[in-house]
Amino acid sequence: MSDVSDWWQTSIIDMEPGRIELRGQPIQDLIGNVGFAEMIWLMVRGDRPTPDQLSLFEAALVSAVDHGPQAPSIAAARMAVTCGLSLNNAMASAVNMLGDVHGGAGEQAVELCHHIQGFDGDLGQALDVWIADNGKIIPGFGHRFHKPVDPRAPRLMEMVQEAMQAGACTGEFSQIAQHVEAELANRKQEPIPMNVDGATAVIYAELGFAPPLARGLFCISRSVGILAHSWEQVQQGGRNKGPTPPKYRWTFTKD
């Protein structure tokens, strides 16, 4: 380090005593001109998107903003307004149970479109690889809530065809990801969806962002719909709410 400014080193921020810059643009050109989501994708990536990228982006962002309090992140919120932590304790509280398992799924999903994209061989053998290294649960597909289909999927991908259409984004991982729905109906001889998990993945993916954003992006939709139930559990009230009602009873198992 030649001085104690090389400790820290950025391009999203300039900022000295009455100057800030985000990406090299004056806060007050963006404010009122800039509307959250794309401000979320200059912060991100560094450039600005076409009008119908963004169409397509926010879509997704909006897709999953709330899935109610039988998912744990909303559940562990709303539990902790209730032991008595302010809304930035239980948005964090929430944030935090968003991993592999809830939550992680649309990172997962993007990099399985990437390893078929690369995969030098057909799609059943990509598939076959994935399960192998991954485990036989297809992220992105499938839902154990939402039967026969996740009323989001459909939506996020009429979106994506009509940006293919106005040359938003190309169509490849869309084409892969409908590939995959045909494989899995055919190895199970039913229906596997692709859940909202799937369908963002492709938006992700179409876009240009890499998995571990898709993730990141899951986190920000979910945010909102974390405050808005630790904000209604603010004003219904409540202490000490637990997963279930009290007279209901866990089951005691022997060692």
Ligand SMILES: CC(C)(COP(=O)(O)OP(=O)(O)OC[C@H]1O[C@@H](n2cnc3c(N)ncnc32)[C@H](O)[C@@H]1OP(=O)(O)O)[C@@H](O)C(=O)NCCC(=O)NCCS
The other form holds:
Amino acid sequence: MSDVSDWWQTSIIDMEPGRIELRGQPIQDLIGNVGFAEMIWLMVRGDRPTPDQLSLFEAALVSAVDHGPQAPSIAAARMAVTCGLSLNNAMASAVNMLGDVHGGAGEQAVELCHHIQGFDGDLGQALDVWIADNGKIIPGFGHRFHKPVDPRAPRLMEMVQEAMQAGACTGEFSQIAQHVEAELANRKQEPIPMNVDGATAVIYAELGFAPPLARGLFCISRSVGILAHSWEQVQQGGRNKGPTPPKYRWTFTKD
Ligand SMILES: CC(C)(COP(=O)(O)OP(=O)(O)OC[C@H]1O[C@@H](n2cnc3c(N)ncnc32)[C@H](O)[C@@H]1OP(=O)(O)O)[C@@H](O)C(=O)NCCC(=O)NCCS
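The form predicted together with the ligand is what I need now, so please give it after the form predicted on its own.
Below, the chain from earlier opens the complete complex, with every other chain and molecule after it.
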């Protein structure tokens, strides 16, 4: 039978009738003792964060929960509800909008931090190599709406400093990101400040999360806002709401 039992192999959960253990801990010991953010960490990584690591991790999760119906994912969720979809379908529609351009900058910014950390040369050269491979827009910096400053980023970076002082992280990636920010400002001759994706990327990198997990964690965080907006739309009603009020039309381009 081992060809059957070995089909799926996991160190996440062990279970038999009447017993559930997650990462080696009985579920009844976790319930009531472990918060949701710590549970995410435990499930994904298999170990437990220190209290200082946990509060930094939780701050990153809190910071990205919502960015309003201007965000395509939130608008998609609300539109989906007005099309008659249930909450799970609305949430899935929204999460499916999170790609390389919308919601993906955090993963790219962790990759950038790792690239700079491992680069044999100065920061300017490291950035040039990155730009040659990935294009001139540096992930995690700049914001279309929050000018001059994305209010989430300075607060998160303040928390990284506190965590560093408490020994929860080294501050290496925070320093890299600050150097990138300074280099960008120098090159453009105007500030292009770190945004929420840049700051959460610093946190995830400092805490040792692999780049793809930055996107997965962003999806968990943004799902909170997606659920809230979906539910609000359910309560508001509305049928078949498209992206603009119907009196506005697209621009027809004649061939
Ligand atoms: C968010 C974003 C689209 C805003 O772009 P924007 O509205 O054009 O920003 P600005 O008008 O302030 O840009 C001013 C200049 O800085 C450049 N710039 C903006 N963000 C930049 C970045 N991250 N890297 C390099 N250059 C950037 C612009 O190209 C522009 O240059 P130009 O005048 O030579 O064309 C852009 O900053 C970006 O793509 N950032 C990276 C992706 C990211 O982190 N997204 C998550 C946002 S929360």
